[in-house]
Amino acid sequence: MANNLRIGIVGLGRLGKRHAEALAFRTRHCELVAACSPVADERSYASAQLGITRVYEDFDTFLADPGMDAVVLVTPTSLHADQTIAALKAGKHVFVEKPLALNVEDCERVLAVAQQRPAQVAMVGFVRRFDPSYLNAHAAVAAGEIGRPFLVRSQTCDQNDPEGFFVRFAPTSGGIFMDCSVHDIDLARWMLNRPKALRAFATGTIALHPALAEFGDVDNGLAVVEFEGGARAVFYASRTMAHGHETSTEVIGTAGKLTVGEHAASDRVVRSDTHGVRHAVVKDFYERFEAAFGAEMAAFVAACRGEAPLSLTLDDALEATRIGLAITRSLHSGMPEVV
């Protein structure tokens, strides 16, 4: 593609807002070119912090507008798969943020729809795969550097938010594995070079907010998966750290094993002095990952211009949803579930 990538987004919330100045003023060869949220002050931030002319509030229109190439789907999650779909209907490249959908059907009308547009990038937001640091480690494991990996121990805590906002998203979020260990269960798969999973067990507490036992949901959970071969993961998300955003993963092998993230530092400063030792830890997901979001785009980026191809896949977010779905599943009846 000899001229930039002409890119729409919809939705800019928290993360929509990052992804639309990446890509409005970080991303090489693309230019954000429209944007289209129901909400007005969404509408006037693309306006008037983004430069953006073309702004829209009903999805459809925004969908038919001609000068677009490709559109970056950042919205509620029991929208994505239809929005997915009605994208690449419009001809459209699709970026769509995980989890594909909260159900195994709704992401296998994504994928049927996609195969039937090879020419049509499709990409779900599994950010942690262009994480340096993960790249590195997923690079090891693949050269054989630990042997045969056999365990994966992965977590994504988040900070203690007083205010509750999770617990507002609780209704539409999936639960606590679905939103924050489905990137964990994309890592472990990717480690273990994508076995089938077949069991999963959950268990979780209310620590810090009991208004989510109304929907079934848990500020603390741990899961455990088995997958096909004898490799097993085990997953802890939770949404009440004192300290800050916690993610790491210790991937464990025949001749050794990997660990990424640990002590949560955001840099490499330890300080010692009368009140201990100590560093400074990342705040949220976004300070953790921001390179990794910037390459993520860039990674979207390249390949609908037909410059480099995806690793990830549609499928890949099929299985994190069906692992997600069976750890949910036995989270709420508290007995081990079919995968």
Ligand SMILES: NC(=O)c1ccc[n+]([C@@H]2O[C@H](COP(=O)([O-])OP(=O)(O)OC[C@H]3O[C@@H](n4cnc5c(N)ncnc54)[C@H](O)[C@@H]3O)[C@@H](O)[C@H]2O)c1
The other form holds:
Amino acid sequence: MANNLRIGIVGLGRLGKRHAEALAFRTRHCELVAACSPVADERSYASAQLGITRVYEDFDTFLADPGMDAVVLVTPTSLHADQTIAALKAGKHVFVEKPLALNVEDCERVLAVAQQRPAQVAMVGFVRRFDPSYLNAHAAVAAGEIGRPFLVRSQTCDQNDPEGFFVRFAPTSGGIFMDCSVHDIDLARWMLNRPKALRAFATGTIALHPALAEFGDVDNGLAVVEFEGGARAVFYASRTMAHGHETSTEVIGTAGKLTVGEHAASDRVVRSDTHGVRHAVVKDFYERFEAAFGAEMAAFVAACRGEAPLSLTLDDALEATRIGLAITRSLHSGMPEVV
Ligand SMILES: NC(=O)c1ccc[n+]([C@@H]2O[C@H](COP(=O)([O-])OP(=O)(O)OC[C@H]3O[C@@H](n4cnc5c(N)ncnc54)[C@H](O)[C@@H]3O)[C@@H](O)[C@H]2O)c1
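Since we've got the form predicted alone here, give me the form predicted together with the named molecule too.
The next block holds the full complex; its first chain is the one shown before.
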């Protein structure tokens, strides 16, 4: 493709603004030409801060804009499936944030439409697959450096937010496992070479945010997943860390193990004094994964321009949802659940 990819973005909330700024100012071979949000402040931001002239309140009117090749959806999870389908049917390439949907049937509807349109890219935002450290670890696993990988222990732990943003988010997020652990689930499948998941067991507790109970959610959750062939995964998700954001993963194999992201250091300075040995910690997911978010958008643009195919598929996104749902069912039932 000789020309820049013309992109429209939907949703300019917490993450949408970050994606928009990356697309408008830091990603090559694309132009951010349109934006859509039902929120007036977000539309003003798009005009004033991003210099976008085609700003829409209504999603269907936005999609009818003929001057867009691709759409980036950063909207509440409960809207992902229908918006992805509508954008594909409008002939656009689609990037949609994770998770693809909150039930398997919605994922399957998206896959069916995407399969009818193989020339269009449909990508789900599993950002960790674009993180240099996770890519390094995956290459080492694929090269056999740790022998046969059979166990993944992975956690997504956010710093406690006394304002409780995620409590307001709870009605549309699908709960802590669908919102946070879905990244770890995708990582585990990626590192273990896509084994079929068989069974899941989960438990959890509310440590600091009782308002989550109304939504059947917890602020700290633990899950174990069994895969065909003997591989296992253990996931931990937390909203209440005191020290910062700590995403880390261990991949254990028959000849060694790899650890990614331990201790969540924000830089390479370590202070050693009479108080002990310590370093500063990343505050949130964006600080930890900023480079990966940039690489993810670059990969989307390259795929749409026909320059580099994606190894991350919609089928991966469907399986992550399927496993996340079984874990969530187990949290509610207190029993192991078939995936
Ligand atoms: N990859 C990651 O690590 C990561 C991190 C954070 C969030 N996310 C995902 O990004 C998505 C958005 O999360 P967020 O934290 O930015 O949420 P947010 O609530 O801050 O933003 C949601 C945005 O969607 C817009 N919106 C709501 N209804 C709409 C509609 N009908 N049509 C168009 N726009 C609409 C809102 O105006 C807002 O701009 C979620 O699916 C979440 O899972 C992914």
